[in-house]
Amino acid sequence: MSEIKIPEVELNIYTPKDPVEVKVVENYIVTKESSPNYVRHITFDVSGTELENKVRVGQSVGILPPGKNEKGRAHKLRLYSVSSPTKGENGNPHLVSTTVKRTIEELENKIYLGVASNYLADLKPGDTVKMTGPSGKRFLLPENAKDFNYLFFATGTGIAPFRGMIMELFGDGDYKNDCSLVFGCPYRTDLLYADFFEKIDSEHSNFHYLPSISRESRRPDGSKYYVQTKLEDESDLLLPILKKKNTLIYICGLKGMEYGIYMELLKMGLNEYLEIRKELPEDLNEIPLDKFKRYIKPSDRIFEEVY
């Protein structure tokens, strides 16, 4: 396998104690159809700051919402994954984008609105925000990115880095290896950036867009469609790719999704993607999720960003 050359990055150029003010240049909905969830693509202009040309796809930027909480303390920093490629949104190195879902929950019979997500979602072009970062050095494409095949797994706004990564891989037209994106969501109205991924799928025979919608229909055995079930349902496509020595797996989204993926990899005999730390039971389902890390950890061919 080609050596995985992880890029050197500059971290925390701006900190919560010394943030930088940047301007919003666009803010729009990214669900394909009318959805009960509000997910927006927000682009910031970082020109004239030290962030220009310094933010890589796979990293995060921090946002400091204004105001104070009920205890009189300043609101905490929130990190958001970058959804633009390293060259910047639309090839402009001064434009950095992210993907934001409004947090609206009911807690103890009261509606709770996430402070940072709703602050960002309300912004209009021309508004300014206080930003920190960049953060993160693990969830990056290798410097020699086009030497590898990729299997990307995403749920929810975990799709953000994969938008930028896929733009980066396919932007120059010379990427020849295979790239598959499995995106999991409850309903088809929750598909994010679907038009973009469908376009790449139609234009490039080596890109495979595989949405997995869990609450609209069932698999033949009655189970739900999840990101990990695509490994079985699309095995004719994915297994030959996964058996190649130069294939990497990236996982981004809700914490816990990785365990289902690891379980499927073990069932398929793809142990090379994992490090077995403790003897496994014959029935893998006997491993409690809260004890999973005692048995298995990802190898250097798997990259995780779960929250």
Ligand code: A2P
Contents of the next structure:
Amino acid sequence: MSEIKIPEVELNIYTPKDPVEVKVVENYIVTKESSPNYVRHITFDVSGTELENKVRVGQSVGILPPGKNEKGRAHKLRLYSVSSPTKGENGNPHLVSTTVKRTIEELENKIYLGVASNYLADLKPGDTVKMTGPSGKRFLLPENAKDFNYLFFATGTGIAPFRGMIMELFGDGDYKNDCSLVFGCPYRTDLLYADFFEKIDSEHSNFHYLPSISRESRRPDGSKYYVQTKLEDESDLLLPILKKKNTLIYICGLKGMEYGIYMELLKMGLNEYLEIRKELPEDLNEIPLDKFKRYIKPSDRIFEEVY
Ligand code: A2P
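Same protein, different condition: the form predicted alone was shown, now please give the form predicted together with ligand A2P.
Whole complex next, starting from this chain.
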């Protein structure tokens, strides 16, 4: 396998005590038509700041919402994954984007709006925000990114880094390895950036867009279409790629995906993606969901950002 060269990154150039003010340049909805969920693509102009050219895809930026919480303290910093490529949104190194879902919850007949996500979703071009970062150094593409095949798994706004990574891999027309994106969401109306991924899929035979819609139908055995079930359902496509020595797996989104993906990898005999820490039971289904980390850990071929 090619050596995985992890790039050096700058961290925390701006901190919560010393944030930088940046301007919003665009803010538009990326969920499909008629979705009851509002997920937005928001781009910031960081020109003239130390963030220009310094934010890599796979990193996050922090946002400090204005105002105070019910205890009278300043709202805490929220981290958002960058969804623009390292070269910047549309190749502009001063433009950094992120992907934000409005969080709306009802508790005891009252509606609660997530502070930071609704603050960001309401912003208009020209508005300014206080930003920190960049942060994160464990979810980057290797320096020699084009030497590898990729299997990306995302749920919900976990798609953000993969948008930028896929732009980076396919932007110059010289990526010859193979990349698949498995994206999980409840309904077709929750697909994010679908037009972009469908376009890359139609233009590049080495890109495969594999949406996995969980609540519209069931698999023949009655189970839900989850991202990990694609490993079995698309094994003709994915198994030969996963068997190659230069394939990496990236996972971003719900924590619950980890167990499901690890278990499928074990069932497919792809143990090289995992570090086995304890003897596995003959029946893999006996590996307990709440203690699976005692048995299996990701190897250096799996990158994760789960929450
Ligand atoms: P479901 O909620 O139908 O069980 P979003 O962030 O937009 O809500 O999407 C999250 C997606 O991940 C949904 O399709 C959700 O399915 C699915 N999901 C929930 N739990 C798991 C899990 N343990 N493994 C994989 N996917 C999951």
